[in-house]
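For reference, the chain that follows is the form predicted alone, supplied as C-alpha cells.
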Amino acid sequence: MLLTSLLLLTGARSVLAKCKCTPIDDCWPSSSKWNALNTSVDGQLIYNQPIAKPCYPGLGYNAQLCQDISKEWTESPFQELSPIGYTYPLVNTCPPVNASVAAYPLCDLGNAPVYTINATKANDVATGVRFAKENNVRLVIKNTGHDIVGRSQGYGSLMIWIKYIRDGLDYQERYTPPDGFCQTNWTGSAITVGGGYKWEEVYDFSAKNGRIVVGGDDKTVGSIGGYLQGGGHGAASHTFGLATDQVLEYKVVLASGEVVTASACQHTDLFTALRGGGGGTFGVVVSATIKAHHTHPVLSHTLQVVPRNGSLTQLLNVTAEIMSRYPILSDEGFAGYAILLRANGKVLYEHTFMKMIESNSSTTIGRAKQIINRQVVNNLLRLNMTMFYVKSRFQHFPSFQEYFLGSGDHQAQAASTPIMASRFFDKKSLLFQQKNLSDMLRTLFSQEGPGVHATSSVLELCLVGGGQVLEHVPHTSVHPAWRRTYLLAEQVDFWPENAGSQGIQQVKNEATFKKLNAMKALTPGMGTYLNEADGYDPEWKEDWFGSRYGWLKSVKQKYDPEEVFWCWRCVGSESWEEVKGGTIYGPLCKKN
C-alpha cells in the first residue's frame, strides 16, 4: 500500500493503479494521434493556452492585451469565449497580473483541459468520445462553464465544447413526437434547442413566438447542458415546473459514440436520468426539445432594506421575518430571487419577486399588490427612516420577456474564490419560523471564533419552488425533496485574498460543517439542488440525489459501462478520484 501511494504521489504510472493518461505519461497520445483527431473533426481541435498568458514574461507577452484581459476578467461573457474560461474556476493558476510584481508567479493550465474539440455537430462529439475512450484520456464536457462545483474542469483532459453546436432553434405550434407513434400528454407548443444556445437567445426566440420557456435567471448560462439536466430553476418555475420537467426529448451522444433520441418512448431510462440526474456522466446532450407556454403579463415587486446604523443583527431579524412569509407569497403565485449581503462594510436585503397574472384588470393587480404590502411591506414602512431605509416598488410588464429585460442585467460575475452551501426549505421550515430562521442567519453570517473567516458573504434566497414545482412529474429523477420545496437557500462565502491554503481550508470547513449543518438542522429530510451545492458535503449522495442515487447509478452503468464519462460528485464518480498528492490538482485514478 505504501508503495502504491508513493508511486501515485509522484505522478508515476503504475501497474498497481489504473489512471487516465496525462501529458507527463508515456501513454499520452502522440502528436500524430492528436493531428489525426484534428483532421477527423475538420480542424476544430484546439491546443489550450492560459487566457492570461499575455500577462507573463516570455513568448506571447503583450502588455496591452494583458490590460484588456484584466478589465474583462470578471465578466462571464468574456470567460465564455475561451474553451478554458470558467465563471467559477476551482484553481486559478494563471491570473492576469502586473508584470512588475516581484516573485512573479508561474502561468500554466492547472486543472484546465489540455485539448478542446470545438464541436460544431454531433459527429464531432462522437469522435471525441471515441478518442478519449480508445486512448484512456480523461474527458470533460463544457458548454458555457458556469458550474460552481467545477465538473467541466479536469487536469490532463480532453474537453468537448458544445457551445458552438448551432443547429438552430425550431418552433412547433403543436408538439409532435419525431417518430409519430410516441404517445404524449403534451399538445402545446415546443421549441427544439439544437446546440449550445444561451438562455438569452432562447428567451428572445420564445418571445418572438409569443411563448415562455422555463430557464435560468442568468441569461448567459447554456440552455441544454448541466442546468437543464440537473433540474433547473428560474422565475417561471413556480408557474410551470422545473426546467427539466419541460423536456420532451433529448438527442444524446453515448459513451459508445452512438447518437440516440431519448424520450418517454425511446431509451426511457436514459431520458429519465437526464431529467434531473445531472449532466456530464450519462452522455452528451446535443439537442433538447422543451415545452413552450403562452406568455403572461407580469407584476413585479422590488424591495430593498438597509439598516440606518449598519446593524447586521437588525437586518438578520428583519430578513427572518420576511422569509417566514415566503410560503404565503409563493402560494399566491409570487416567485423570484432575493439576496442578503454582507460585503465591504455594507449590509442589505434586496428582492425582486414576480407574479404572472391572468389579466391586466385593476382588480387582479390590486389584489396582488395587497398581498405583498400586507405580508411584507407595511411592517417595514413603519420602521422606514428610523431603523431602516426601505424602498418598495411595483412594476407592471405586458409579457415575461419584457419583465426579464427590465429587471436587471441577469448576469453573474466571474469569481475564483466562492464557496457555496445550499439547502431546500419546505413550507413548515419557513412559515412563521422567525426565531429559528433568525438563529440560522446569525450562524451563516457569524465571524466569531479563532481562525480565518469569510471576508464577505451573500445568502441567495431563491423563491423558485411551490406551485407547479410541487407536482410529481413522470420520467424525472430530481431529488424527491424538490417536490416539497418552496425556497432554495444558497450561502456563498469568499475567503480573504491572503488566506493561504490553511486559511482557505478553514473557510471551507466552516461552510460545510457549521453553516450547512445550521441549514440542515431546520430542514430534516430535505436536500439540495445538485448544480448549486457544496462539493465538500460528506453526505452529497443523499443531499443531492436522495433515494434516486442507486437507480441513477444503474443507468450510468448501463449506458457507460467503461466509465468514459466522469465528473466530480456526479453519479458514479465515487469509483475514481483525483490524486493530488498534496498539490491542487492531479491525475484521475481508479480507486482500489
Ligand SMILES: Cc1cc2nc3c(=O)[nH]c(=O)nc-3n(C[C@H](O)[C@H](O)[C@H](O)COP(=O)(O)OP(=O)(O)OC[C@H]3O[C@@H](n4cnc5c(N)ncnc54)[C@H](O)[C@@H]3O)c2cc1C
The other form holds:
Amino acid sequence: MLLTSLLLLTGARSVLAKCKCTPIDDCWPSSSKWNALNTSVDGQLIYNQPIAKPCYPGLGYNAQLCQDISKEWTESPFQELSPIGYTYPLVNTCPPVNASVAAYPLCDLGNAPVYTINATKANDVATGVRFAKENNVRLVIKNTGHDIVGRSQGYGSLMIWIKYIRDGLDYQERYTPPDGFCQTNWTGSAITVGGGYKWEEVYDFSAKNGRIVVGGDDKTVGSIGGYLQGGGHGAASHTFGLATDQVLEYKVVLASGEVVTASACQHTDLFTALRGGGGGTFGVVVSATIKAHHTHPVLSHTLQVVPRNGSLTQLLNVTAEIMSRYPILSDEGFAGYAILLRANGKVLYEHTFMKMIESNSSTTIGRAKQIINRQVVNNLLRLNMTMFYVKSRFQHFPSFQEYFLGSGDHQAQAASTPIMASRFFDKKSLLFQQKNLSDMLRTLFSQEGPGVHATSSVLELCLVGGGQVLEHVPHTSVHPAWRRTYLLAEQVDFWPENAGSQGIQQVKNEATFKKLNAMKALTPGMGTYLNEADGYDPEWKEDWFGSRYGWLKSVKQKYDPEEVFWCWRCVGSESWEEVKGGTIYGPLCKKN
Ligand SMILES: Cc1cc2nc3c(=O)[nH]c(=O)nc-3n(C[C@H](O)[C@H](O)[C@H](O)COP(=O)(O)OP(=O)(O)OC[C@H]3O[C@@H](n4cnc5c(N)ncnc54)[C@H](O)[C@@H]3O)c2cc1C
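Give me the form predicted in complex with the named molecule now, not the form predicted alone.
After this comes the whole thing, all chains and molecules, with the earlier chain placed first.
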C-alpha cells in the first residue's frame, strides 16, 4: 500500500495505476509530438495559460490587464472567449486578485486542460481524439464551458474546443432525412446547426425563418453540446417537448476517429444515447439537425412579491401557495421561470411565465389572463401594501422571438462559489401541497445550526415540464421521471468568500444531505436533470439517469471500448477516478 502511494507520487503512477499521462509523467508526449499535432490541425493547437496570470508576479505580470480581467471576470461572454474560461469553475486556481499586493500564492491551470485544439472542422476533432487515444492523454470536450459540475474541465488534459466549428446554420422548409430510405414522421421544418453556435444565434436564425426551436432560457448556452445531449429545457419545452426530443440527426466523431451520422435509422443506439444520456461520453457532436416549429404569439405574465417587513417566513408561505398552483398553470399552457431569492438582506419571489397562444383574439388573451389572476394574483392583491408589495403585469408579444428579446437579458452571470441541488417535481408533489412545500422551503432557506451556512440562496423554479414533455418520445434516453415532471427546482447556494475549505465543505454537505434530501422526501421515485444537479449527490446514477443507466453504459462500451471520453459523473465514469492525494486536482486513473 505504502509502495503504491510512493510510486503514484513519484511519477510512475501512469504506468502502474493505469493513469492518463500528465505533464509531470515520462509518458507525456514530447514537444515534437505536440508540434506535429499542431501542424495536423493547421496551427490551431493552443498551449493554455491561466486567464488571470497577468495578476501574478513574474513573467507576464501586468497590473492594468489584471484590472481589466477582474472587471469582466463574472461575465459569461468574457469567460467563453478563452479556451479555459468557465462559467462555473468550482475550483479556481488562479483568481483575478492583485496578487502582488495580496501575496496570493497560487496561480496554475488546476483543472483546466494543458492544450486546446481550437477545432474548426470535424477532421480536427478526429485528429485530436486519435492523438489522445494513441498517447494515453486525458481528453476533454468543451463547447461553452457552462457545465455546472465541471464536465468540460480536466487536469493534465488535451481539450477539443468546438466553439469555432462554424459550418453554418441551414434551414429546411420541409425536413428530408439525408438517407432517402429513412422513414421519418416529421414533415415539418428543420434547422441544421453546424457547430458551436449559441442559442441566441439559433433563435435569431429561426425567427428570420418564422420558426421557433426549443433551446435554453439562457441565450449563452451552447446549442449542440451538453445542453442538447443531456435533455435541454427552455420556455418552449412545455409546448414542443425537451430540446433533445427535437433532434432528427447528429453528425458525430467517434472514439475511433470515424465520423458518422446518428439518426432513427443509422446508429440508432448512439442516436438514442445522445438524446438524453449526456455530453462528453459517447462521441463528439459536430452538427445537429433539430425540429423547427411555427412561431406563435405569446402572452407573458411577470410577478414580483416582496414582503413589506422583509419577513422570509411570510414569503416562503406565499411561495408555497403559488407553487401548489403550478400544475394548474402548466396544464393551461403556461411555462417559464421563477426565483425565490435571499441575498444581501433582501428576499423576493419573482416569475416570468408565458403561454403560446393560438390567436390574438381578445377572448383567447382574456381567458389566459383570467387563469393567472384566479390561481395566483387575486389572492396576492388582497395582501398588497399590507403584507407584501405585489407587482403583476401581462404583456402580449406577436412572436416567441419578440417575447424572448423583450423579457429580460436571459444571461446569467458566471459564479465562482455556487453549489446546486435540484429535483424534479411531479403533479402530485405540488398540487395543493402548500404545507409540505412550505416546510421544504424552510429547510432550503434555513441558516440554523452550527457551522458555516450559505450567505445567499436562490431557488430557481423552472416550470418547464408538463405539456409535451410528459409524452414518451421514442429513441430518447432522458431520465424516465422527466416524463412526469412539471417543475424542476434548483437550489443554488453561495458560500461566504472567507469560508475556508472546511466552511465550503459544510455548505456543500448542507446542500447535499439536508436540502437535497428535503426535496427528495417530497418527490419519491423522481430524479433530476443531469445538467443542473448536485455533483456530490451519492445517488447520482439513480437520480440523474434512473433505469436508463445500464443501457446507456452498454452503448458507451460499444462506441468507446477504450474509454477515450471521460467526464465527472458521466455514464461509465465510475471505472476511473481523479487521484487527488489530498489536493484539489490530480491524474485520472483506472480503478482496480
Ligand atoms: C448560466 C447557465 C444557464 C443555463 N441555462 C440552462 C437552460 O436554460 N436550460 C437547460 O436545459 N440548461 C441550462 N444550463 C445547463 C446547461 O444545459 C449545461 O451547463 C450544459 O452542460 C451546457 O452545455 P455546453 O455544451 O454549453 O457546455 P460545456 O461545459 O462546454 O459542455 C458540457 C458537457 O458537454 C460536453 N460537450 C460539449 N460539447 C460537446 C460536443 N460537441 N459533443 C459531445 N460532448 C460535448 C462536455 O464535454 C461536457 O461534458 C445552464 C447553465 C448555465 C451555466
